[in-house]
Structures are given as structure tokens and as C-alpha cells.
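Coming up is one lone chain in C-alpha cells, specifically the form predicted on its own.
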Amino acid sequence: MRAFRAQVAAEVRMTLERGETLLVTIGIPAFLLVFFSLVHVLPTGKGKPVDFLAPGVLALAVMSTAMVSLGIATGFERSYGVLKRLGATPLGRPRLLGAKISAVLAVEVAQVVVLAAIALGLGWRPHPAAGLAVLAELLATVAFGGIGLAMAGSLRAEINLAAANALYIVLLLIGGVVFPLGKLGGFATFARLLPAGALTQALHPTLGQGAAPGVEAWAVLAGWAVLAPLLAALTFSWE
């Protein structure tokens, strides 16, 4: 367990160190809560804008961390030989996966500190139902982290690094973070079955109105928590 906590805290240092991984992981999803709390131009219904961006935001921070700040990293690790090196310690394959998981989770709450501390500021009043929107939050770490390390242990380096944003990008856009799911026309559907948008279908209704998100919504998130971690272990390459 001193290997595992090691490893967890060096995870986390290296995580705060990076000043690019700070500006995906809580500089853009704080600028986007901002600005577009601010400035009204999207459609994001008769409510304050703040009321609609701060669950989709929220599950933006998500996929910043579990997918292009875990996915880059350990990409990185692979490339250089780091990760090959540290399976072959003490510390061992399954305590160093765990380790990084646990890196995530930590960062993710610091996340939510702040994003909710400035949503709040701008106006936010939220009315949770806190065990399913952590729940929905877990199955998405889940889904987004096995999809970044799927990509950071079959593509190199650097095609993981465009790739990843690229994505991030995408999910940014049709994942119901910035607009609404239902103003995305033929998209929508699509948008759906992703699981940045089962994950805003989520949040917006136990963090806007206390009550459980759809069961299409839990369904699409439980897929790709299986799934995608699936496909990780079948397709990651170590070296």
C-alpha cells in the first residue's frame, strides 16, 4: 500500500505540473461556464444560461480528465518507456492502473469544487439528487478513462495526441455541454448513444430538478463503462 499511495501522490503532482493539463482539465471548463453564463448567445432555454452549462460543464471537466489528461499522459509514458519500466517494478501493472485511476478521482473533485464554487457565484442554485449524479459521474470517469487509454495504448504518441483533442473537441460540441441535445437536429440522436451526451442527459436533471435521469441515459453510460475499459485491456500495448 506505500507503493500504491507513492505512485497515487506522484500521479497527482505530475497531473498540477502540467500547465496544459491544468488549462483542459479546470481553464477551459471555467472559461466556458463563465463566458457563456455572461454573454447570452446560445440556446440554453428560458432559465439562466448558468442553470443549463453548469451540469454540462461539470461533465466536460469529466471527460477532460479521465480521457485527454489520462489518455495524453499515459500516451506519453508509453512512448518514453515509463510505463513498461514501472510495470516491471514492485508496484506492479494492476497497483499502477489503480494508481492512476485514483489520480483522476482526485482531480475530478477538485474540479467539482471549483466549477460548482464559480457556478454558484454566477447564480447556480441547484437542486440535487447527489447519489445519482455521482453515480452518473463514476460510470463516465469509467467510460472516458477506457476510452483515452484504449487510444494511449494502440496509437503513437503523438496521432493519441491530436486524436484525443480532436475528440474532445467533437464531444465538446454535440455532447450537450454548450447546447442543448434537442437543438441539434439530426445529430441528436447520435449525440445520445455518445457518453458525453448520456452523461449531460444525466446531470441535468438530478442536478437542475432532483429527479433520476431517463433510463436510455443509464443505459448508454453502463455500455460504455463496460465497453470501453473492454476494449482498452483487449487492444492496450505496453511498449
Second form
Amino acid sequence: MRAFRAQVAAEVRMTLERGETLLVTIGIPAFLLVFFSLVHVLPTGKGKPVDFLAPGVLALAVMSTAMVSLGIATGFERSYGVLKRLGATPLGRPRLLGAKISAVLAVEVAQVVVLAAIALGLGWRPHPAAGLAVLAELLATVAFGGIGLAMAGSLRAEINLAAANALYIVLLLIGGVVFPLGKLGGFATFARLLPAGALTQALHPTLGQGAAPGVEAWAVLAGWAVLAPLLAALTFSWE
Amino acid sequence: MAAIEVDKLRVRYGQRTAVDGISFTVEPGEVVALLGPNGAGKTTTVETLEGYRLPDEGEVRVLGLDPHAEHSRLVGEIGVVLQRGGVYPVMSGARALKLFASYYDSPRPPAELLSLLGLEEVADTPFKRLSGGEQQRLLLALALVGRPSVCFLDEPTAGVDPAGRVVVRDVVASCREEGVAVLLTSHELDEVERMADRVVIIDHGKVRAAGTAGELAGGQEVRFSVEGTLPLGRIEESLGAKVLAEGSSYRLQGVTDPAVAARLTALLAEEGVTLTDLRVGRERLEDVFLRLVAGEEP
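With the form predicted on its own already on screen, would you show the form predicted together with the partner chain?
Time for the whole complex; same chain goes first.
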């Protein structure tokens, strides 16, 4: 237990000490939230922009930590021989993986607190019965974590870095984070099958009206949550 | 029971055979060096003992355990320095040692290791900003934090400055005194001669020679150089020894009696050949190594 706690603490601390990680996990989501809430240029519909943007950036937060931050860090740890070296200690792979998951969840909690506080300050009023949103975020964490680790475990660290950041931008644009999926034209059908699109489709009704998301969003999220970690487990090379 | 047992180990990467039937043992309190050029199979052998690779043939045991199948039972007992890296680049030595210490039941205090390896002044410097020698010493400290009974040190002095080498040698010597079995690899003969009790010279995945540095050196030898042409037949006949040309010098094969040198000198004088260099002494490990590895078949 001592090893696990120390590893979680080390993972969280390293995550929070990386400037570029803070930029994608807190900086960019917070900036998008504030900027587009105050500057009404996005086609977010009749309501307040923040009501659309807040669920979007909460989805972006999960994506940035579980996929981008976890994936990039793990990719570099792999290339620096850290994962290999840890394999020769009593820590073991299950505890290392458990520590990484715990660290991701801890950072996500911090992100939700910060971003929700900013959104509330901007006039966001989420529906109080939003329990399903937590479930959607957890499923998405598993899905995005699987994608991040699948890339980290098979690509060279520098390519993984570029790919994870590129994926972040693409999913930011077509994941229903800042542009509603309905405004994406031909992209919309494709976008709904991606984990980012499914997550925002789940978060909007739950946080907006306290309504249950459609079956399609759950099915897509669950599918990614099973397939992505499975792919990572099958393809991950430790050195 | 030997701490490390390697019996007819064979490891292949696809078509290429990296380790081709190697056998050796390391006893508790013994320092054994695998010596060989790059690509000889040293790291593959060590990584098989660490449990990273599976033998294609043969058997390896560390403390009587199968390093792959019984990995989780073994990891608490071994200390490892990988050939390359192994530490979070942003983490300082003090933090890395504290983290690694948390993995073990009764670790050595990080402060004690920082002092032992001479790293106190750079304890709070991130790994990536340490010099090559400091990084290597930190990796050694991390290998020792769990009080291992067996240490695998892959190139422990690579990139280490002379002062750092003294520290590394002292630490290896103290491991020996504490009864730790140490298997190290190197392609630096000088270091091996100073650190190891026994040397296993490997090349192309095979053991070419094994023994103490003294045994390998094989006693006295006579080496000489001349100006002009050497009357080879005459010398071989009257000294009763084969003369081997090695670069610009000659070696009397199988001759261990220094008195032969006197007869050789007289003989060359009779023949009117000028002797430019004559050395009688112990063959150095370097000569053995070069002879075995650089082409000449034993």
C-alpha cells in the first residue's frame, strides 16, 4: 500500500509540474470556456453560451488528462526506460497501472472543480440531478485512457506526442466541445461515433436538463471503453 | 547453491542468435564480469537473468528461481542497472530514491545512499540535468536501495569520470563484502580487471574464455620487435617455440620462461638482426581479450 500511495503521489506531482500538461488540461479548457462565454461568436443556440460550453469543456478536460497527458507521459516513460526499470522492482505492473489510473482521476477531480467554478461564475446553472454525467465521465476516462495508452505503447515517443496533440485538436473541433454536432454537417454522423462526440452528447442532456442521454451515446462510450483498453493491453510494448 | 546459474543459454532474435550456449555461475559475494565487444550478447544474457527475455534453450536461475516465471518473487531480491536510462527525467535523485525505497520492505535510507555514491550536492537536481557520471551513480544507488542479494549492473562505469569510477568500484567492493552476488558487463578491460573476481569473455554469443584475470593472462610471456627481416625458421628451431606475428611485434607462443629471452637476444645478435623492443612479463587481460576477440582463433 505504501508503494501504491507513493507512486500515485509521484504521478500526480509530475503531472502538475509539467507546464505543457497544465496548458492542455486546465489552460485551454478554461480559456475556451471564458472566451466563448463572453464573446458570442459560436453557433451555440438560443440559451447562454456557457450552458453549452460548460459540458463541452468538462468533456475536453477528461480527454486532455486521460488521453493526452497520460498518453504522452507514458510514451516518454517508455522511451526513457522508466517502465522497463520499474518492471524490475516489487511495484509491479498492476500497481503501476492502478497508480496511473488513480492519478488521472485525482487530476480530473481538480479539473472539474476549477472549470465548474469558472462556469458557475459565468452564470452556468447545471441541473442538480446530474449523476449520470459522472458515469459518462468515468466511462470516457476508461475509453480515452485506453486510446492514450494504445498510442503510447506502440509509437515512438516524439510521434506519440505529436499524434496525441493532433487528436486533441481534432476531437476538440468535431467532438461537440465548442461546435454543436448538429452544426457539423456531413461530419456529424462520424463525430457521433467518436468517444468525444458521444461524451458531449451524454453530458449535455444530463447537465442541462437532468435528462438521461440517448442509448446511442452510451453504446458508443461503452464500446470505446471496452475496445480501447483491450487494444492497449494487446499491443503495449514496455520498452 | 550459486546465486546466478546460467546453463547452455541460447537466445534468438528472429534468425539471429544473440546468445549461443553460454554457461557460467556467480556465487554470493562474488563479482563476475561479462566482457565482450558491442553485440557480443552481454546485455541479452543479463536481461534474460532479470526476467525481461525468455531463453530459447537452456536454463537460467537466480537465487534458485526462474527469473521470468517467478519474477514477482525475485524482484525484491535483485538490484538492476539497465544499460540505458530508467529514471523519470524530471525527478531529482532524492525523490527517485525515496520513491524506489517505498517499493521495498526494508530499504536502505536514501540519505545513506546519496552519501555513499557522492551525490549529496546534486540530490535535488533533476535527473536530466545531472552529468553522465552522476546519472550512472544515481542508477547504481537505485539498484542498491532494496538491499538486494543479487545485482545486475549493465555497463556501470559507462560515461563515468575517473573520480566517479573510484566511487563505483568502492561500492561494488562493498557489495562483495556484504555477500551480494554481482554480475556486471563491460567492454572496458581496465575496469573489469579492477572490479571483478572472475571474467567471462564472450563474443558472438559464445564464451571464449573464463577465469580470474590472472588465470586468463596465463603467466609469463615474451614479446619483441625487430628491425628488418626476422629469420623465423632459425629462431623457432633453436628456441623450440612457435613465433607468432601480432601487428608489428612478435610473441613466442607457449613460452613462459624468461630465460628464453636471453637466448633470443643472443640468437638475433648472431643473425645481425637489430632488436628494437623486448618485453618479458605477464600478458595483460587486454592482450588476452584482443587475441580472443579480434580475429585470432584460439
